[in-house]
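Here you get one chain, nothing else, as structure tokens; it is the form predicted on its own.
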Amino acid sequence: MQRGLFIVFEGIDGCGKTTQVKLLAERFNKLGQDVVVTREPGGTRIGGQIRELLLHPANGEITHRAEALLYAADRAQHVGEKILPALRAGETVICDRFTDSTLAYQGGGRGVDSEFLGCLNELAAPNVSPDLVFVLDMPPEVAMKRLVGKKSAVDRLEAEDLQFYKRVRETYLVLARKSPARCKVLNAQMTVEEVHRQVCNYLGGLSVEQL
């Protein structure tokens, strides 16, 4: 059986990834195609517990390397339990964050050594990489305003300062420039509908209005 398609959405917090994941999954379903929708961290039961540990505001003392290792543990469970079985079964997987998040957040944001993070990614997800990554790009100033307006409480990562998110954003753009065939950068300040339209165009040129 042919391996399934693996699509990932990336970007800084507040850029609209979750919305675009939902819209794309709905589109596939309308076309009669089943998809597996998941996220990192927290795509499995065990991953959910790791997510709570990572994002809880009270856990500010987590060191940068410990944080990277916890994300890798979540990914290893996620790949083994959900992503690989789905891909091997020929299913399409749409994931909210994957290995590029580690390089952007723990690498660009935290300053953790990129070679160390590359090894972690390979250990957690050996020979598993997305077929297509959509990087939803947005100035951190705009994204942070969105987060504040969306909910009353922010998690441990969302509480980081503007400079942190500027470094994360720049790292995403650098990663995209290095892998232009795999990474597609989209202006996340466009309307939700226009971003979705561009995602669909990259995936085959189908018009949203056809649905």
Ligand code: TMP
The other form holds:
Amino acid sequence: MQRGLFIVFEGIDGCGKTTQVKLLAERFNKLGQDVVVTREPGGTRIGGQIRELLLHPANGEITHRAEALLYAADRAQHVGEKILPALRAGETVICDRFTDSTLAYQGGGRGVDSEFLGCLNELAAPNVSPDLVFVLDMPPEVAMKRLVGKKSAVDRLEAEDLQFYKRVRETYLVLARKSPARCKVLNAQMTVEEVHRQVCNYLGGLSVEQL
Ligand code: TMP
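Now that we've seen the form predicted on its own, could you pull up the form predicted together with the ligand?
Starting with the chain above, the whole complex follows.
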């Protein structure tokens, strides 16, 4: 059986990824295709516990490397328990964040060295890389305003300052420039419908069935 398609959405907090994941999954479903929708961190039961640990505002003393290792542990569980079995069964997987989040947040944001992070990503997800990554790009100033308007409480990562998010955004753009065939940058300041239309157009252009 042919391996399924692995699609990932990336971007800074508040960029609208989660909405786009949902809309794309609904689009596949409307066309009669089942998809596996998942996220990092927290795509599995164990990952849910790691997510709690990572994002709890009281865990501010976590070291940068320990943080990176926990994201990698979440990913190893996620890949082994959910992503790889689904892809091997020929299913399409749509994932909210994957390895590029580690390079952008822990690398660009925290300054952890990229060699260490590259090794971690490879250990957590050996030979598993997305077929397509949509980077929803938006200035952090705009994303932060959206987050504040939407939520009653912010988690540990969302509480980072603007400079942190500027570095994360810049790293995403650098990663996208390095892999233009795999990584598509979309302007996330367009309407939700317009971003969704561009996602579908792009997939359609790659001959993904009927999208
Ligand atoms: P979410 O709110 O988009 O689900 O993501 C949770 C937070 O985790 C978000 O602030 C980004 C962060 N994150 C990392 O710092 N490194 C990673 O590898 C992943 C997957 C997420």
